[in-house]
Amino acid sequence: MNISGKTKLCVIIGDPVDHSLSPAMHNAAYKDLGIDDEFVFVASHVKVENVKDVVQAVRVMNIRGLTCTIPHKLEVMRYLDEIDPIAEKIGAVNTVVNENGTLKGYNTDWLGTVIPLENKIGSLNGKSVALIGAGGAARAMAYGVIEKGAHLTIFNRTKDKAEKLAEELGKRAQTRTLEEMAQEMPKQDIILNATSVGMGKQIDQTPVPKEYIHSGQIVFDAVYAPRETRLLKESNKQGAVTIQGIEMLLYQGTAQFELYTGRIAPVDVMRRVLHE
């Protein structure tokens, strides 16, 4: 890195943010493309109350860009002086960028679920989708399949959090409770887990019983640290095609490097450095 005083800054807050891979795939992509003495890419670990002193900060230090992760992706929109039309839509930010003193959050989590998927099977219209959770991750994968036509299905711990991401949708998605998986399940096409169950504490655990899945679905895990969760081992097991939330994370991160630097993303250099 050739770090300067005129370099840029760019940062990752979330709670956790240890695992975090962003720095090393933007800052790799940074070398590769030579402007690694104009941007740099670190992470925080910021509590979700601490989220408005963050945004003064961007501010004041005349920092670049902000990715939000979990759990800020909500409560970082309250501070900030424009939102895309997109992120709006979806209800959450995961990306914020300072151009001189206005700050406008984007959410590029919506292209980080539809490309793979896309990549994988082509088309999504007219595929039948579950989605666990109705969190921030969980409306922008929301937002992104039922753009590109799939039917959707939210099964969230409460109905009333599913039924509320409906409404925000347009009522273009229909909710279960967690309950009622065993019937639904294994009817989708495509399995979402938008929660953080499989990461951290909760590593050996899975959101979806090994039971409702079956050959010829597809499952797609947010959760990319570990690598491969109890629901994606499971799934390889039961026949199922499964994509990693690396990939997620890969092509979130493309678009938020293209707004950040105003340059094509080197998708392969960001894949390598994540996947060694």
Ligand code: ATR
Given for the second form:
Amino acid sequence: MNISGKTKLCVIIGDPVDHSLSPAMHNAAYKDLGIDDEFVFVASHVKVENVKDVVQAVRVMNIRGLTCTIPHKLEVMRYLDEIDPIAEKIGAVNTVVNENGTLKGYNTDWLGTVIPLENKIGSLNGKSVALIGAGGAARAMAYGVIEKGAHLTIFNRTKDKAEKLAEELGKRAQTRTLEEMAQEMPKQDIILNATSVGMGKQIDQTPVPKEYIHSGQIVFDAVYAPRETRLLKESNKQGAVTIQGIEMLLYQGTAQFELYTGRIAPVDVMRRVLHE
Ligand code: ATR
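Show the form predicted together with the ligand, please, the one above being the form predicted on its own.
Time for the whole complex; same chain goes first.
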């Protein structure tokens, strides 16, 4: 670490935040590019009711970047000077850049979905995408694939929530129940899991029965702990191409890194930190 009087501060706020991988990922990238004298990245445990004061601190302390985790992604939007149109559409800000006292909010979560998919198949235009889940994680994923011209079908246990999300996306998505997977899932080019099935208490479960998955499909799981979920293991066995949730963390982070530093992110270094 190479901190001086000129070093700029970037901070991730969350509640909780101590599990965050962002400080390790960003600081390793600064070091790799030899800019660890220019930037340092730390985490701060902040209650949602204090987000307003934090934004004021960012202004007066001239903090360069403010990264927000749930639930701060919504709250922070109220106190910024500008919001990028994409973040506005998604309805959440995970990245705040301080440009000489003007605070602008961005969302890079959708890039965490789109970039890994494009790395595998090139363009998403015209592809059929199934998204399972309609909660917080699903929003940016849904927005990302629609923005890139894919045909989206949202499957959710609670149909009303899927319909609400489709409505918010300007009706640019179809909705289905989980029971309709049998007919619909095999037709999809890409399957995205945005539910919590496969982690925590549901670690032994999968959101998509393996018989609906086949070679020629891409399966991307937003769950990143465990790295190889039951869904991904079974999809591999069925011959599908798989993408781990850690890639989503990586590419929302690389996009954010570029906004804070104006440099191209060292992707491999940042990936290595996440894997470690
Ligand atoms: P997050 O912010 O992580 O997306 P969330 O907003 O609570 O968390 O959303 C969790 C998603 O996982 C929801 O789509 C939820 O389905 P419901 O809308 O029906 O609640 C889905 N989910 C969680 N457990 C599930 C299960 N066992 N089977 C199917 N879907 C499940």
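Positions refer to the first chain, counted from 1. What you see is a predicted model; the values in this text were computed from it and never measured.
For the two-part rigid motion between the two forms, Y212 is not grouped with T254, each C-alpha going to the part with the better superposition fit.
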